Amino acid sequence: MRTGRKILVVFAIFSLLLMLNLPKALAANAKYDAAGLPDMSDFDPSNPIIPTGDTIKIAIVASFSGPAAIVGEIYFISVQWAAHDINKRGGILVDGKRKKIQVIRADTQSKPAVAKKVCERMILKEHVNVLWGTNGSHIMKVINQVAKKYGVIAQCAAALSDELYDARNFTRYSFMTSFQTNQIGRAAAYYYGQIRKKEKKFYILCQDYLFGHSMAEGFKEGLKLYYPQAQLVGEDYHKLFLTDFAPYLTKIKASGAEVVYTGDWIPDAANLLVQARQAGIKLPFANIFLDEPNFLHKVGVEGTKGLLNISQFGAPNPLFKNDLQIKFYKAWNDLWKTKWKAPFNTYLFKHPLGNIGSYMFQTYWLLSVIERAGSLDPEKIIKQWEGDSYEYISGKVMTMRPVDHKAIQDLHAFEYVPPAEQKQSFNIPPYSYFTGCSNTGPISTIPAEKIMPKLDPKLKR
């Protein structure tokens, strides 16, 4: 016990002095004007109206071709929605004159020297104001080298390793606005310890590389600030892209886990949560990858019932709370029912939510920001992100930490129910947000304050 007093002491000590990197205004700076939402239908993301010539330039950095082609096309949508509804409206005035704003591919193939090639490609050929990325910290990590070398903005959407922005890799250029792993880790040790306080055996189970170590660490610093009560049963990582998970299964089987955590992402997710059902392992997963609606629908209703994702997404329920936020919801629903053709009439796009409505929104507060500064040149960007804050849609409110270019942020704990407890969330017809599998139900929020991002000691500004 006074182990854990020491490191809650400690860890109390720490974070005010992160807080004193916060603005004193606990309000939005500024906020996304739903009620200036355009007739967004024109909109179709397999063939995007983008404007050409004298713009404001981003570069979607990730990957279009192989594998994870996939990847590429949920940033671009997500990207793009963004960009076409603030075209619609006019465009930003930047530097006394009024732009539109330009989305550009930029194919990465998932290789860091492609990746290289192809940021400075768009820098120096295209001429791009802002590199946007990306999937794969090392691919982030070329991305924000380049943007440093050329002087550009670069925007961390969606990697998630704390070590982009430690001191050895940091660049005032570039500004992570997704959550980070020690933030993950912690938000779901608070979530079972403070919230929940009910399950207190734990399994770990991760990719075996820097993410999955990274999830794995900052669960169990979470587990000893917020739930010390608890017992890590069992810590294991896999190799990528594994297809037999019956020798990991078995030890969970054997360990008297009532929780597993694991940052798997698909296709490991997938063949995790799907062989974990046929072992007759019916434990929940805490996650924040096992939400992929194609996949979920495969497992099934019973099969998904009680994961719990960990999203950046989030907001109490329910998700509609006015008819503005219907508006929006309905305004790409439609579209997703009516219109849109493959790969985009997916289970995967049916909802402006998730990940996808993470990616729109945090490209939102850039185009924000950008048309706050009045201009294009990095150091007034800068200048304006820093210590900058932005309320999303749905009403969360995200803080750019000055000093680390570090987003402050809730984070919310989603509980997967039926679909006919799905309504308790998803509060208009058809009252569920899929009938083929379970889905967010209970929703509970991480305070801020209690997941501040990690900060690097060595990082000097």
Given for the second form:
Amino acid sequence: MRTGRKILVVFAIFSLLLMLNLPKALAANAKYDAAGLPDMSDFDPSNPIIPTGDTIKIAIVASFSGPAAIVGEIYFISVQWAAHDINKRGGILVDGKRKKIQVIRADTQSKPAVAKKVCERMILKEHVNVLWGTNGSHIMKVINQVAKKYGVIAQCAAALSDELYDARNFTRYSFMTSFQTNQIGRAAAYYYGQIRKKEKKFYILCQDYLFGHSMAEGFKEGLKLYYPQAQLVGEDYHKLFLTDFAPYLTKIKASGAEVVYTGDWIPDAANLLVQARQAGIKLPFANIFLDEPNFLHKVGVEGTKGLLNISQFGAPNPLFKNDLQIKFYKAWNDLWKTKWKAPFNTYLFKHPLGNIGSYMFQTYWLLSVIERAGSLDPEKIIKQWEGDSYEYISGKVMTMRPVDHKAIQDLHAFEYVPPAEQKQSFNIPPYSYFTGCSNTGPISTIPAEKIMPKLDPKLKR
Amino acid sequence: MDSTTAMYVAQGIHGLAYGMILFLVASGLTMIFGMMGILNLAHAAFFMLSAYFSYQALAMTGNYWIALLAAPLATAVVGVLVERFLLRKVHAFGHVGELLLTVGVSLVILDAVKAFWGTESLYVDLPESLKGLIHVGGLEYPVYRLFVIGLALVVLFIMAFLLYRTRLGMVVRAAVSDADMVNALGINVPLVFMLVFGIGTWMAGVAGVAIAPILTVFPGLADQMGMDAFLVVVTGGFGSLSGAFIISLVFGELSSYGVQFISALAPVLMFVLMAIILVIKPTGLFGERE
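One more: the block was the form predicted on its own; return the form predicted in complex with its partner chain.
Up next: the whole complex, starting with the chain shown before.
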């Protein structure tokens, strides 16, 4: 066959695949090897097996003390699970040597000054290879600054502010694998305007600081783009850790709103919903933090029905599409049922899904990048990660935008339904996520191209 | 009534309910200061401790009413022990020692609740009899919030009765006025002060149980409520129960109608009022001691 004809045939095949909407599994550079999942029965977050010697060190920079200490533990179990999995497979071959993953808790006490000190200690004394963070964009900003100063890789898996990667704050050493504030707001608006097409009157109630305002801005932008017929009937910003939501709820009730969009995190989000239900307000709340199961149980089945959760660990229904996914799920859930002790034995840790699933698979992506870079040299990791794509066990594909290191991804809108209706999503026994509260039923995909991460035009690379 | 009027009336009752909760927290704080001259910086921690006690009592008995009785009592016992074995020993060394000690006590309580209950948010259910709404003339209002208003009024009445209509109250007031003289008359003044501290922490305990079904019980609860209560005491006047009562209600209404009419400024209205009152009367609205 002549060269020209060969090129033509290849081009034709490629075009055909594009037309057939090339499956994302094929689009990813790498994917989680679910078939290789080792025996995880010795995994115990309270007594983790810590490898010694020459290891790949990941510092989880987070709150491990103070009121937010549980957040650090959520990160820890997620990252440690991924590390344990990879370690049992023999570790990762880097710079000609097979190394295991060591996870280190680095307590910020939720204070930027402490975060700076602990990050520097992690780099200079513990010689960590990755700073993994964290709750609070103000703390993540500190992590990124330290990462830049010492030339160490940072992964932003949990902070959500777009500003962290704008022209002023961007550092090529840091990668944002979490979703972002503006994107979340646009995703919620897209869901109501382009998918659900039902409610038209919205009320925004967010916390009165940068995060709350960014979440609100995203939603307003999204409404303009995807739901111009929608009406914003009210917009308020309340102080953090507010005690009494009743005055806001009375305003919301009087406004005729059909949906309340809130960027609040717990405890504010929980107090808002609890007080709303106590006041007889049954409106749906669209949010990303109203998924904490202990709290959902307190509100009960009726009170949590109709909530909308925008998730970064979603995939179209049903949840389990093959045996490997079931095997992975059961490896976690069986341990939760039989082995783990406080604080890892509550509803919060029942499923390796939601935020836990997301943190876990963001870590798998990091480890996959290191493995494929074949080195712990930050420059090689940066080169590998920029433009990289990775497929989670759920089939969700993440792509790292090279220019600003923000992850491009589909998001998913979870509509909460009573336990009896959760089978459409949770399709293995017991056919519901929880019996004491509403949870995920219908799932809608918000395509990545509709909610691309914000790119600061001033960022020149 | 029409929906707009119902909204304004509801906001008024919200203000009253929040004001009453504020009063429950602030009254114990101001009473301890007024009677004993101790600025108890652990007061909000006692409030939080009681919320945890109520969670525990409810988990063990499933009965809110038992929790309402037991949790404040347990909190008061802790308060009495703190006064007897810690505060009394540093009382002779002045206010700085007491301040530092109460800060220390609050930190110990914070760590203790984390050790016993962890750092997760805990939730306390409303009792069945207090669930639901009351419907009056087009207004729907949660029963529990009305209960909180009633509870605070009962506590206020009990305190006023104890202090101003009983011999015990007379002794307490006399001990505050001239401890040496009361001591010389054969009355055990340290015991009186221990009792006052116990009652003050009991009041914080009642507030803790009252708030638990409305708010998440978590280790940050003390900070969430403590600052507002402190503002009430400063503005109402250190040591003045009536000042705490009036300012609590004013703050409650400011908060409620502030959200309704000038939402963006609602969080600062309390501070503005405090500043105005302190400029005019530095000891607070009804305060006599600085």
